Amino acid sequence: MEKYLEKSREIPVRGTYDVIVAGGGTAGFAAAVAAARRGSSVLVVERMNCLGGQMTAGIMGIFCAINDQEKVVVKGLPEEFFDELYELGGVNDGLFGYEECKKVAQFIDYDAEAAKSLANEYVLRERAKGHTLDILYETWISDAITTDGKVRGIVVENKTGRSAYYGKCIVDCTADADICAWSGAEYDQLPTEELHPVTLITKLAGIDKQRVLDYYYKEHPEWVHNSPTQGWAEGIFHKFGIGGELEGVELPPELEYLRSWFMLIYESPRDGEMYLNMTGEFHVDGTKAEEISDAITISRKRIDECVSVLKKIIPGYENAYILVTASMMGIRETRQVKGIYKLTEEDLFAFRKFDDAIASMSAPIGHHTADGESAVFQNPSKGRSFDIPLRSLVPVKVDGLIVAGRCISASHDAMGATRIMPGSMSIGQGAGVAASLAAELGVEPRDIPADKLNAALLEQNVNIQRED
């Protein structure tokens, strides 16, 4: 490959922080909201142009479980965020109750552009207190300053150019571990022919809902789900594919692969519109820019594909057209810190408990296969949960750094689970405690006392879950 040297420069240094959030997606979000809650100034960075990441700019469109299908274990941030969000007409009621389903449905429905509005009153109540909660929207960050082992600040790229920013403690929110990579500190990473997939989710609009429940009572009475643990035919519609649909239905060879490929479909709490989470594409590196690039042009022209098909077969979507794609690709796997304690699927069943963790929670472990085609989900045991230790989010070597979101140190089995949003904002949370901690203690993340982090993630009424 041909080489450019680039020549050096002076860049400005911009800022001084207590904790920098790189990264201001589900996991950013909390982290930035948690550290500037106690008192801690703080730096978002964030490359498109709202907080939230796959809750809000990803328009995800469900918010996967915050409970163990008998009471609510995800407290804090992710459960004052979405009540709140209900409050504002944002989320549905559910079959039984918006109350009733936070105890026991592993789905709840709701508005990205609701989110992305509410994400942004949150800092807007912080600075109202008086705290330093910045945020540098459509901002790239393209390096990890680091001496002597130390991750001491980062380099970022926007309109006004090239800047340095130093921070006591960053929380690497990249997703992707961008951070952890530049600085240094070591990661795991799959080859990419055995990553999960990749989504492009999109939002339809001009549906007759009714109609549609209508013809599955009708015609596939078994498809529908009325357990709150399933997901909903009342108040909530929630499909997994179209191949029973596609049964004795003629498509061109082009379209074939539509009768194994994996689809959620599920409502949004708007009148007329539903979301289309499927496979964009696989084999995808989501750590580089021409294999996204490409995965994005033919997940979309898968979505015209299938939205063509819907129009066809179900009644209800004979008016149906594309509202919104989401501005973001849904990447579900790239690199995973290697941090000084991996989580395991091992750990998750036997819903292990740990005295420096920083959240419980209870989810499915979603295994996507590589191929785009399924998904497979484990159902842990009703009524137990298991813990994130902050060990798994703190590089084994590099310190001034915590990692946060689906990039922490766990296995690719139990990324599955860890990776929700609930996981991730509730992980984020608890990171933005730890970063917030260590910079007021002067100590690394990792020398934090686990009774000062426990009081700490207290304080913001973060339930770490113990067993009777």
Ligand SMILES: Cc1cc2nc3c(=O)[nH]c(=O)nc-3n(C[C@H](O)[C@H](O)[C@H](O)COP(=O)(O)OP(=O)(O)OC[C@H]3O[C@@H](n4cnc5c(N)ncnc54)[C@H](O)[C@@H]3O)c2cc1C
Second form
Amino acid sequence: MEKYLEKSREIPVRGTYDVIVAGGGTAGFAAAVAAARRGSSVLVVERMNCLGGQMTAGIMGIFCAINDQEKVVVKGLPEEFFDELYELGGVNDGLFGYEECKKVAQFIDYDAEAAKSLANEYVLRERAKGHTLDILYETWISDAITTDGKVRGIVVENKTGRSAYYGKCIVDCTADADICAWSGAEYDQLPTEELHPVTLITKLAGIDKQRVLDYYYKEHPEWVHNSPTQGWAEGIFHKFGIGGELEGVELPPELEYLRSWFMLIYESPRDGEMYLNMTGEFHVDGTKAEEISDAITISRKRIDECVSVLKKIIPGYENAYILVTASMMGIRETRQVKGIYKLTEEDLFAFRKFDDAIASMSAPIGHHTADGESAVFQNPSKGRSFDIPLRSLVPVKVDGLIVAGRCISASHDAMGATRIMPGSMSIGQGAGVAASLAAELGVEPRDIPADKLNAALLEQNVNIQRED
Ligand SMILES: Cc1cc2nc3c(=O)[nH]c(=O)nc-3n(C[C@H](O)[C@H](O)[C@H](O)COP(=O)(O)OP(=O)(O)OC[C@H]3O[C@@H](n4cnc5c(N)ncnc54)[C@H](O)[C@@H]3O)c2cc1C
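Having seen the form predicted on its own, could you now give me the structure of the form predicted in complex with the named molecule?
Let's see the whole complex now, leading with the same chain.
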């Protein structure tokens, strides 16, 4: 490849903070609020125009469980956020009502715009308390400032130009472990052919939901009760695939793929709206701009094809249209940092507990096949949960850095469970608390005393001393 030697230049240092949160997504939002609540000065840098990442800009619309199928286990900020979202009318609670749904439902559908507003409200509340919680939206982080094996700050690009910010502790919530990669921290990434497929989530509107439900309940009640998600049996429409619906329907050869394509269609809490989560493309490296761009192009075509077929074959979809597509590509998996401890599937199924736990959860392991055709969910035992240790958030070598969200140190299988939104938020809250403590105590994240970490997490109602 031809190379261009960029000239070195001085850039302004526009601020110094206790904690810098790189990426204000699902985990980053929680990390920033958690650190600000402890009184740390916090800067969040986010390339989109809202907090929440996949939860909001990605219009995911479906939280995986915050419970162990008997009780709430993901306490602290995720539970608080869900409760408030429910009060705002942004959550679909099905037949059993919200309180029961929270304790047993494996999936909770929500409105992504309501989540955007609520995340914004959380920031304003911190500012009203006099806490420093600054945000730079529409700003890309392009480098990590690293000296002597320690990350000291970040370089950003935005409308103002190129600038630097220094922080006592940096939390990498970019989902792709960008800061880790740029600071020389080691990471794992599977070959592209083995990665989870990518999806551009879509929200459809103009749907006569009652007619859709009537069609399934009358024509195919067996699908309702054998759905891979219990949500449907609990009164919230969740449909995997449309292979059955297409039986006996002739399709042009280029649309034949839809018969065996991964697709989940689920209700939004809003009238006439459903989310469409279908494989957009597979064998995509989400750290390569060209591959993401090509995947977006092909995903848009597939979404159009799918909607045109839904309109023709399922009663209630006749007037459906695409209300909005996500403003960021849905990438499930890229880099996993090499942390002091790598969480494995065995840890999850042994419901392992750790002295330095920063979160507890009990999520199904979601295996999306790399060919984009199907997904299988392996449920943990009822009433049991596993811990996420701080050690899985701290890179083996580089200092000044904590990782949160889907790129923590976890195996491919384990991250299939830890990456879900309530988990990512909870890990984010733990990382924010830990970063704030590291800055306050003047220690490296790896040296934070476990008793101080525990006490600070309990102050924020994080569930780390639960009993199974
Ligand atoms: C298609 C798909 C379907 C899913 N389905 C579900 C589901 O049904 N239920 C569920 O609970 N979970 C689901 N998940 C998982 C879950 O949404 C994600 O794993 C989780 O949101 C990841 O959180 P995060 O904070 O690590 O990443 P994100 O929420 O993606 O946040 C990363 C943030 O960093 C920002 N960023 C990244 N790089 C930079 C940079 N260099 N400079 C500035 N900003 C940057 C991004 O804009 C983003 O806001 C799904 C994920 C995908 C992709």
